[in-house]
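Only one chain comes next, encoded as structure tokens, the form predicted alone.
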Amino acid sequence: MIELVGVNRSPYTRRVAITLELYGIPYRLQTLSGFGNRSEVRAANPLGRIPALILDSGETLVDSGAIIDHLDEVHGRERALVPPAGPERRAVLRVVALMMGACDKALAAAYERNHHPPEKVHQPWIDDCLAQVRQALRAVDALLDPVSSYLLLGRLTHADVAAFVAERLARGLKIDTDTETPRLRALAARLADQPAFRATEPQ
């Protein structure tokens, strides 16, 4: 059985877990943290980062984007969560890039705050990172049609999955998405009720 190395508190691990659930791929979650289980994680990924996906063949894939690309190619086919080509594909990938970039910046702010001695924390860096997060979230919020169930194309895509994990992380950093990006918050709330999203809720 495929093994996913990581914890679903990580937006990167969770977007892979959601994709596995959406494609109906059986897998086992190895609940390992990049901080708390560094040596075990490095056995799967020399960078010591999560997620990693260990295939039935023993091959290990690293980086959530590369893992999802493989899942789309092998398991998605006609039901892939990203269109195969053209403007629609670029539109989905643009939102994914914005939302995963927002996750990068949100975690950079969290690391600065949580992993430095208080006298060495550089608040302007935190403020700049969070400003970038807010700008990305607002850009995606502006794309949302309030009467549509999904972000793009009238169906669930990787844009929705990435937006979901980014909005969740932003709320964890005390960004008030209810007031700052209400359409994005409503999308995330709707998605949270879907089985693939409920199944990957962190314990």
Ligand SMILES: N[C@@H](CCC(=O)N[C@@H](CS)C(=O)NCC(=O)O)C(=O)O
Second form
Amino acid sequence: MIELVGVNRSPYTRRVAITLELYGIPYRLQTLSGFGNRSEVRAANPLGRIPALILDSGETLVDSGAIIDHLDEVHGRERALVPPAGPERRAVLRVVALMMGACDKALAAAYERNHHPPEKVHQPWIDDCLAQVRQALRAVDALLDPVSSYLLLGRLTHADVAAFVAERLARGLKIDTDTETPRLRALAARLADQPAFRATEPQ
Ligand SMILES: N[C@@H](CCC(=O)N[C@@H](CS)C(=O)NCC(=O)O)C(=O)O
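Switching from the form predicted alone: structure of the form predicted together with this ligand?
Next comes the full complex, and the chain you just saw is listed first.
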């Protein structure tokens, strides 16, 4: 069976786990974290990052974007959570890039805080990273039509999954999404009730 290496509190791992659930692909979660299980993670991914996806053939895929591209191919490009081509595909991928970039910046801020001795933490860098996160979240919040259940195309896409994991991470870093990005917060709350999202809730 396919093995997903990672932990669902990682936004990158969780977006892969949600996609596996939505596509109905059976998998086993090998619970390893980038900092807590360095040697095991580095054995799966020389870069030492989660997620990694180990296929039945033994081939190991790394990086959530590349893993999801493979899952889209296996599931079928026509049925995937992103259109196969054209402006609608570009619109979905733009939101995914904004939201996964926001995760990158949020983690850069968290790493500055958590992995440096207190006297070497540079608060202006943290503030700047979090300002970029907020701005990206606001741009996606502005796309949300209050009467539509999803961000784009009137259906669930990778844009919603990426927005969900980014909102969750932002909230974990004390960004008040209830006040700052209320439509995005409401989308995330609705998605949290769907089975694929519930099944991947970190323990
Ligand atoms: N671009 C990568 C980012 C993966 C990533 O940064 N994962 C974090 C966990 S949330 C990690 O493993 N960090 C450990 C490190 O960078 O050393 C992806 O989309 O999979």
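Residue numbers count along the first chain shown, from 1. Please read all numbers here as calculations on a predicted model, not as lab measurements. Basically, rigid core = biggest C-alpha set you can superpose within 1.5 Å across the two forms. Only residues modelled in both forms are compared.
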*Superposing on the rigid core, does the Cα of Glu78 end up 2 Å or more away between the two forms?*
yes
